[in-house]
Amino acid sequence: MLRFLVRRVLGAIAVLFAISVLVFLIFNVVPATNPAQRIAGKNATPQLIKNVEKEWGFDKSLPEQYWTQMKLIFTGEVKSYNAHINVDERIVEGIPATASLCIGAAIIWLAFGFLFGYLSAVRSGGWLDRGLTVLALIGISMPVFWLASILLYYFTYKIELFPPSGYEPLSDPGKWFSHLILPWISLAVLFAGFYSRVLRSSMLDVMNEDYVRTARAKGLSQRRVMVKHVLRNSLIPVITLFGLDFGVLIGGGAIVTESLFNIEGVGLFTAEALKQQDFPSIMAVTLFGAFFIVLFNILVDIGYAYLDPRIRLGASAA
């Protein structure tokens, strides 16, 4: 097991490195235009640039720009000359709105894709799978911005039973709630329907298999049957998904939510470095994006060597 860690950690390291790279070649090398320009931003003075080029190294040779730029981020040295601040403190304060989003929306999408995959599964091709089944092609289609309108004008202004858009932080639990419950629902219903189409695809598959049959054989109950045998060996897509979803909210991605409600989050900062094209922010947001994202990674591997062993043995194996 350990060399199996260490062997996704080294890989994951790789990964992050070749990501940065590519980083710095899409904002720094490949247009055309003068790099230092457009980190200083449009109204930026003559003596702003200068200063610009020589904190982010553009008169040094490449890799002296990459080592430069990348410490300057990776310390969080990095400012924003648009807003006039530290993006890495920004992004650090915009964390806890960003976890608590995800998090919560998570346990939400999570609760009701199980339940609702697993009994479309159980109950496959009667009514309950029917009635299910719409309820979730109902929620995969309904865009998140439209939703969250929706249900910002009917709960918040309408019947004024949640208060207006913004966070609340965790150390008042009740305000914290009754703020976040309308985002959650919002960024909760697109994952749940796709997770119990997921679910249920890939329970039915796992119904037709050898060691299913044989451990029906061999007289267990039915119930022991679908969650030891069925459901377990299910979870390996649903959590390749949640893996790849979560580090993607987590880093960002959760852009559209935190912009409707007002939560001032990583991906409302992101919204904002895009409108005000504040490169050093966007260059910034996208390393913590890919960081998430790999880490999340690692942990979905390690789920994978937990659920199948076969896994674990085999990149030992290798």
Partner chain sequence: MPSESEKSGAETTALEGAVVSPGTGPGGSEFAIVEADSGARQGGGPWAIAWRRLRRNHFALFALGVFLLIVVCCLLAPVWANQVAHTGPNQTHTLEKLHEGGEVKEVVEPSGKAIGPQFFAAGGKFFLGADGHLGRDEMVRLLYGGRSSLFIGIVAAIITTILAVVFGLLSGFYGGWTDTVISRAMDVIWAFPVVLLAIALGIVLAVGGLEIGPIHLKSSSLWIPTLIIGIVYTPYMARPLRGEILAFREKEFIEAAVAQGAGPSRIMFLEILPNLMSTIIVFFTLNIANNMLLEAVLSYLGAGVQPPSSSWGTMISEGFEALYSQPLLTIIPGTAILLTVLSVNVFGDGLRDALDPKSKVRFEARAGSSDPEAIGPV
The other form holds:
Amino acid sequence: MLRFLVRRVLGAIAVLFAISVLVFLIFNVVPATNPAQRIAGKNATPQLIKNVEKEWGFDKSLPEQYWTQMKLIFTGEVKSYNAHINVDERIVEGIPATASLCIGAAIIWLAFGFLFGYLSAVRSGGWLDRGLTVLALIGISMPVFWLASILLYYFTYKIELFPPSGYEPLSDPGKWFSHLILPWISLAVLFAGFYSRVLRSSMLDVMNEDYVRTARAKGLSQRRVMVKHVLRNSLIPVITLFGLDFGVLIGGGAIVTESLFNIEGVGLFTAEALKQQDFPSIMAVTLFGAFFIVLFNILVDIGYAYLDPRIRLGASAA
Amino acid sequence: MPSESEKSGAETTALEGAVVSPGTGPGGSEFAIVEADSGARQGGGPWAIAWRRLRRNHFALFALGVFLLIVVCCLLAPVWANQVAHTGPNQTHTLEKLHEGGEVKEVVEPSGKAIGPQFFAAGGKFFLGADGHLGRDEMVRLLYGGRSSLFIGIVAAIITTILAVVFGLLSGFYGGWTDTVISRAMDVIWAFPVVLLAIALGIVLAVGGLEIGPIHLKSSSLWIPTLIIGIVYTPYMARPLRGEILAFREKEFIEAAVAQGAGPSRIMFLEILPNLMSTIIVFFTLNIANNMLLEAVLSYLGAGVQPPSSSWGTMISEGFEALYSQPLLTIIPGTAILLTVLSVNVFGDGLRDALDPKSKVRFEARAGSSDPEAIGPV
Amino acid sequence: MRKLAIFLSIAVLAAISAVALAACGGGGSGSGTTSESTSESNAGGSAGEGGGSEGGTLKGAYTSFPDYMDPQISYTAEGWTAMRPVYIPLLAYKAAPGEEGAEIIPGLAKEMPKITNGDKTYTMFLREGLKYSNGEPIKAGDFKYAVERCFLTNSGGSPFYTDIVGAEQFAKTKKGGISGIKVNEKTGEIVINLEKPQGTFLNELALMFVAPVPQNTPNEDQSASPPPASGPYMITKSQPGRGWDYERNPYWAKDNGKQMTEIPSGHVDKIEIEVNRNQSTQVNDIESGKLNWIFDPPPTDRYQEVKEKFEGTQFKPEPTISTYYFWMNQTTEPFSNKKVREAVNYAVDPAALERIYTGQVVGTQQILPPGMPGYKKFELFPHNMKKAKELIAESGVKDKEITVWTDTESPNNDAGTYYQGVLKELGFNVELKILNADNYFTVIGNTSTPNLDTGWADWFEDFPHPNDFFDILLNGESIQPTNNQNFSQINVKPLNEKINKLAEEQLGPQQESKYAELDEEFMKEATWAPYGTRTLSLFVSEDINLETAIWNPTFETELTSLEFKK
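Return the structure block for the form predicted in complex with the partner chain; the form predicted on its own was the one displayed.
Whole complex next, starting from this chain.
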């Protein structure tokens, strides 16, 4: 186990390193614009541009620039080209909003995903199953920003049931909730649809396993069999999936949802950084996002090993 | 991310349990393997069975019909543009007036509000209205936009499939260094937030275009978003394929082939590849759906199809500017995406059931489709 | 200056030169055409006489945080509007609308500078007994430090001051101070020596860049903790990216305000500005009274709705001194051909663009916009597609591949699309490139960018002086490899010389008519296809007095003019 962890953490660091190099190359080798010219402003003289290049270190060699960049990011001193704000601070400030969005949405999508998936599996082949299947497929097929637009138009403008957007801190729970309910729904619909499909499939598989048939043959009630044996054993893929999805979102992955609803989280910051081609910010958010993906991948592997006795971590890694 | 592992079947399952499903483990794979010996190559057995199953699934066939209808409509875009609407997708009509019977309507009001759907009132002109300040014909743009969106969806899926099969085969079959290098490269792409990678590439290329040797792509080329999407999704398909190949490697029929002295390429293409066909087909359809959604996201963030060319994604983002005064401009292209993606997904679902009744690749939907970001929660 | 919006309804005689000559005459005449009551009630800064009440907390919103909350570095309308009540330069623009707002009055300086030595030496005195909001005295050396700080922080404003003796050297070495500025702390005397006469220098002394700050202010961006105030308000909290708060400067009423009676003291006790990216939400919040004022105009999507509902009561469109235009790169085919450029001018229809900008652009076809001194209306190229096509035929240019550039901001992107359509109709093979607004001017300002053929651009004045258009945008000598602003790359020697000569003269009626001639000469070259001037707007909540709210040409909304109704 320890050995497995060490290997995975080392691997994770290597992957993060590779990603940082990749981002660096994308923005520095592919010619785009010279950030010094942008920072220097519209009336800049050549002297001013030279000064800016020196101030920001653009006159150094690429490896040196890379090294400085990484040092600044990890010491929390990295500044964005545009507003010259501290990028790390902005990311940290965005975490509560992003976490509120993701956790809330996750609760919704898990609840509906489980409910629909369970019902669908229990009534497999029946009308309820078909109806839920259609619903789930619609959910999976819906472009998120389209759903968000419609919710925004209808609920915040047409009937003004909810406040339009923005994020309110949890210190005022009522406001917090009313500002987040629409973003939660937009974000959760897709996942709810997908999770219900996964759970249904997984449950149908388990229902065909011998031990379930045995349990039934022993005369256990349908409900008891379903909950105690089937549902429990079908959870593994769902939980795995959840870990991975959640890792992406919490790392600032909900870019569109956050920008449409103006939730000032990591995702919105990411969207802005990308639009402004603000390299230091892009580098920082990419690493931040990748860190969570990597972290949750490891967590999922560990969790999976606990849930599924057939797997022993590290047994074959050597 | 993936990681390490996967040097054994057990770990593959561990990592991709969600992704590849128990399929590669005990249950499902026997189906394909048995068939491989008897039928796959003769084209009879499993495919015929699958077809019979699919034919019974009216819902899936209906979805296929809808999808084909959409494709045909979009292909006929020039006909509608020339014969009915008499305008091009990028032609502006800002100051024009529309004569309907005795009535004269302005295509764009001085306030910038565009005319709403006219259906056939003006002989098919502005069937779905105009698209905002510029007064372009929404219907014509929708049809042409569909061509871009479908092109990206389908071609990117082909790119993903080719890359994934090649990398999957190489790494799964050869193992060793080849495997290590490919797997690590995939790890990096996998851990890279997909949309971030796609957008970063898209934005950088949108300024300068792409120039590699003799190939020169203009920054406005459809190929740029297509390539980006195709590449970004590759690991999501390559990993599960590799997992399956690893499982095959241990099977008797491969050992038999090796014993008979078959070369590696023969084994890869004649023995292994046919067994992967059902997985590939299912992935392929799901990829089309996801690619179209990712295209919409990219275009929305300015890194996809470059204006003035329309795609459904660019239309949504342009429409979003006028969400409160003209919600239809967002709803129309959004509905087009929804219908298309839904029909692909429903058909894909049916196809999966038909090809693979024991749901060998049931969860693989996950691999292609729901990388969360990809699909769109983004 | 781009984004710096300006209001000057009619260009009459040069307020600036009048002030320069009348020197210490002060602006007591109150000759403005608008709301005299305003300037009076502001001048005292005590109890409102114009029907408004004093006190209260004003809540406002910006769509994005200003580039910097630091007087020496900020170079946007956002920053200047925000810091206008906080930092006062030696000279200041009058807090008034229209042409009166282009008038330069003494700020921290006792009186207007004496200009001697062939227009190269400016001498003035700092007022006595002024204090910063932290109680420290304001010193003459603080001005010198402010100019130096512009260079030390690599501010985008520093190029305005490179003509000061020793400034260029200082920009390179950043050591030893700027030798051309001499101060006497005892008498408060400030002497500035220029390398050569500069007709715009008074305007530049009135910019935020050179507002004095204490000499212990660090040489780096202070947006998170702005330096102490010299004006009526001080910034008590600033969170870059989120918002900032003001309170009254305790030393204003006691010391500074008593001397600078022409600078309004403001009505409210506190101002809180938040950043809200959603402009539609901002509109809702104004309607519901949650916000009292917003910096940006309502989004295009809701502009008409707001205008219809609130015009005259809470909403007022405000013209700016700006020009929107399509540039044509004269150094390459096909725009090196004058006939082609003329054809484009005939083909582009300002009426269509007015509609594309939903009425927020008013059509013009010349370089100088209304409101700018020297503006004289003329129209050389009334829309005529037939004529345009004939000219193209005459020019012999056919099937040429060209690239049109524009940025992503709506509706500039639509303007680009429209322009592409026009060029297609003229027979060109056109590719449209839409770049992100944050990068756009950097990319097209880099002359080595490939395919810079033609495209969109706009220009908002930095200060109301026509030189700010001609010298930067059209002087062949200002073409530089990067950060270029002469996008057409026009380089006509006699015209360059005219610009250079005028640049050295103080602006007067004679100079203005020469600038008007210059305007026409450039349009005869058809170097741009200008199409309009931008309208912005003032939008306040129900309980704010719209009548007394002032929109200044250079600083937009005067925060000190906003008051709650009684």
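Positions refer to the first chain, counted from 1. Since this is a predicted model, take the numbers as computed values, not measurements. Basically, rigid core = biggest C-alpha set you can superpose within 1.5 Å across the two forms.
Leu249 is not among the residues whose C-alpha shifts by 2 Å or more between the two forms once the rigid core is aligned; its shift stays under 2 Å. Once the cores line up, the CA of Glu53 ends up 2 angstroms or more apart between the two forms. After superposition on the rigid core, the Cα of Ala40 moves by 2 Å or more between the two forms.
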